[in-house]
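The chain that follows stands alone, in the form predicted alone, written as structure tokens.
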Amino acid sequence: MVTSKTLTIESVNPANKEVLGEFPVMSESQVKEVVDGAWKAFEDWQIMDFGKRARYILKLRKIIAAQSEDIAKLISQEVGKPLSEAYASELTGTLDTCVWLADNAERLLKDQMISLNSPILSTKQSVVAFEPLGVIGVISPWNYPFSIPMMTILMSIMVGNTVVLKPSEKSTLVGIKIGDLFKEAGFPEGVVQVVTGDRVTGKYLSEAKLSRLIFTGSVEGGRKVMQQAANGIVPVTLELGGKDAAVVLPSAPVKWTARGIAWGAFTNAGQACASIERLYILKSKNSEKFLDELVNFTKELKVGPAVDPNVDIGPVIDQVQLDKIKNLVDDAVENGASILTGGGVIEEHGGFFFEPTILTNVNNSMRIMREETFGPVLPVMIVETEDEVVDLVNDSEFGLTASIWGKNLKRAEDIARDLEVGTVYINDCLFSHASPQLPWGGIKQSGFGRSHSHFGLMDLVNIKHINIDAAGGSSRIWWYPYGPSRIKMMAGGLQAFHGSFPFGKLSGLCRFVSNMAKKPK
């Protein structure tokens, strides 16, 4: 929330609407000053060896682990996440990233020698070096306010970059805590800094002098960030929305799969870009039984404030999100959908709560099947064939993740290879965002670029090719001057290397050798 009388933002607990704090909306000049400081810190940080950077990160790991209870409570308080989810989805992946980077980054970013297969290039050596880019801007979301920015920051600084983080205005407290943790770990001043504010502050960061900008958020937000970064030709990595589908095969165990699907749909109150937001059940003798089990299991989930340790589903982030969810459910019902459970706002707790909801009698033309809901709502279709289910899953503007559930793993993998997404899970969902070894990212309007893993590291470095020629002082056959003999030599060389065997190659070799000694003109 942005206050109108002064340039500040308020952090609000979504479970009870309590104001947790008020923070400045930083100006353009303040953001520039922070970015300038990051560039200054980069001068020394980039030349520090991997071992020293790893020691900083491992010290940070110990501090996070020691403060994990307080961090989990802060996350839960500011965004409404149940404590069990704060530990599992926010802290575990962050700590694992510290270890993975310390153990593997230097090996993964070691110089690579590239061999050249052409004999005429035999005097050359090629080296590929991976060098830090400079200052990385990170604009992070509120739904995973700790793990998303932390895992990105850790990878960025491990390769030698410095970082300026702009957290969501809805999770400013967590963003400030991230900055404090790096200070406690003794990182040099300017290596990791935090700027606070709203979308205008984000605009100032997007337009600043950066080496790369990493944005996680909505499609519309990503579009604006690209436009803002374009003037400076700043490359961007975008992790945007999703409308992720789950496919249940006839071989799927009923109770176990129902539990997994429910978690994938309702964890974090459905506020994950990889939440299961569409469910397609392949028709079989068990399809109705599975749907009944899913509905019954959903009815048992407890909704409420995260201060209750027995709560399964917390609030959504604010009134705007609550209204959006309600609007999409109402629109689906008006167009023929049926509510099997849930469907309404819960007012008794005093916060922004919505019942976990399951809908049937939906189709892919409905808004509920096409727009990202970002709430605890699961529309379900029973589908006749595998071909139809592949078409339905791919009939989306988004392409982040999908999941397939069943004991027949070969059948599941065959379907997985036909789906237009960045990640396909078989018999699970969502978890891989917390695994630093695995790539994360999507296609279509889910964004582009990859975070995490070796592939994510490649987004954070300059891949520099260095070519060394040992034959200094000698001429190159492709240099000036040209002439008839040079043309014959080059044409003969082409046939010698790539012509038909044996006559084309022998003829070409003769033409090549006989014209090498002749003057071009």
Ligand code: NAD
Second form
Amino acid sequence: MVTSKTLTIESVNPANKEVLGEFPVMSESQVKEVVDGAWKAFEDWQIMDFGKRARYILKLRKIIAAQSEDIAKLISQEVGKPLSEAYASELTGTLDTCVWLADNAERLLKDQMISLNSPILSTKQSVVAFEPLGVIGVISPWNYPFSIPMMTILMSIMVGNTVVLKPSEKSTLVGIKIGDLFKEAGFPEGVVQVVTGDRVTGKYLSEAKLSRLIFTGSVEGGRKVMQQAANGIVPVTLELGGKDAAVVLPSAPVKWTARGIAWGAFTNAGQACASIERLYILKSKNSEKFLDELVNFTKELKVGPAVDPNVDIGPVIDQVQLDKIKNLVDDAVENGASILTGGGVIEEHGGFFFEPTILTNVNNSMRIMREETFGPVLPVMIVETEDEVVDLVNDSEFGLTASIWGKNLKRAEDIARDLEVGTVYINDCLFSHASPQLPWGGIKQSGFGRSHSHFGLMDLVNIKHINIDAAGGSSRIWWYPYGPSRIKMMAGGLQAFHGSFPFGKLSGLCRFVSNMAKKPK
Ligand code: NAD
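What does the same protein look like in the form predicted together with this ligand, given that the last one was the form predicted alone?
First the chain shown before, then all remaining chains and molecules of the complex.
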């Protein structure tokens, strides 16, 4: 919540509305000063060898592992997720990233030699080097307040960049903790810094002198950030929302699949960009049985404050989010949807709780099937054919992930190749954000660019091409002077390589050779 008169933001525990702290909305000049500091730090950090940077990162890993319980509790307190989720989706991925980068970054960013296949370029040798870009701005959301910024920061600094992070105004405490962890690990001043504030501070950061801006958040925020960064021609990576679909094939084991889908829909109270937000069950003798199993399992899930270790689903982040979820469910019901379980706000705990909800009698024209709900709500359709299912999954403005569930892996993979998304899981969902080796990102309004993996590293470096010619002194056929015989020679050469066999090539070769010795003009 922003308190406008004092320009501060409050962090609020969503499980009981307790105010956890108040922090400054940093001004334009403060953000500029921090970015200037990051450029200063870049001077030395960029030339440090990989081994030394890896040692800093491995030291950080030790510190995070030692404090993992406190970090998990802090995350749980500030954004409401159960501790199991804080460990699995926030800490594991971050720690794995430290190890993966320390073990692999140098190898993945080694110079690459490139051979040129044209004989007229035979004296040349190309080398591609991967160099740090400079200062990376990271603007992050509250739903994974630790792992999302952390994994991006680690990737950025491992390749020699420095970072300024603007955490979400709804998870400032976790953001500040991230900055403190880097300090404790002894990183040189300015390598990783945190600026606090809301979207106004985010605006200042996206307008600052950056080498790249990595934004994770809503489509609306991403669109604005892209415009703000455009003035400085700052490239952006956008990791935006999703309306991710799951497809259940007739071969899917009923019980096991129902558990997997329920987790994908309700983990983090449904507030994951890659949550399962639409379910399509291919019609079979099992489809009704599957739906019953899913509903019964959902009824068993325990909703409440995450201080209770038996809780499966915590609160949603705030009143705005709660109202949005309720509004989408009500809209679906008004348009003919039926509630199989859930559907309402839970008042008893005093925080922002919503029942895990399953809806049927929905169709792709309803808002609940098109807009990101970001809550524990799963609308379900039973569909007749595979072709129809592919069309329904692709009938979305979003394209982040999808999942297909079934034992017939060949069918599942065939369908996977037809889906317009960045990741398809077969028999799982969501997990891969925490695997640093795997590319993460979407298409359509889910954004562009990739984070994590070798491909993510490529977005964080200047891919510098250096071409060396060993034959200094000899002229090039594309240099001046031009003239009729030069044109004939080039036309002949082109046919000799690319013309039809044998006559085109032979006549081309003759024209090339006969004009080679002539003066161009
Ligand atoms: P949000 O867009 O409201 O805010 C995200 C961050 O951007 C915050 O730090 C916010 O202060 C900042 N911000 C917002 N508007 C800005 C602007 N105009 N200029 C600069 N900064 C601005 O999103 P949120 O509510 O924090 O996060 C939820 C959204 O994030 C969902 O849509 C979710 O799907 C998406 N998300 C995507 C991924 C992914 O990997 N694709 C991961 C997590 C969350």
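Nothing here was measured: the structure is a model prediction, and the numbers come from that model. Numbering follows the first chain given and starts at 1. Only the largest set of C-alpha atoms that superpose within 1.5 Å between the two forms is called the rigid core.
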Rigid core superposition, residue 16 Cα moves 2 angstroms or more between the two forms: no
How much does the C-alpha of residue 510 move between the two forms, in Å, when the core is lined up? 2.7
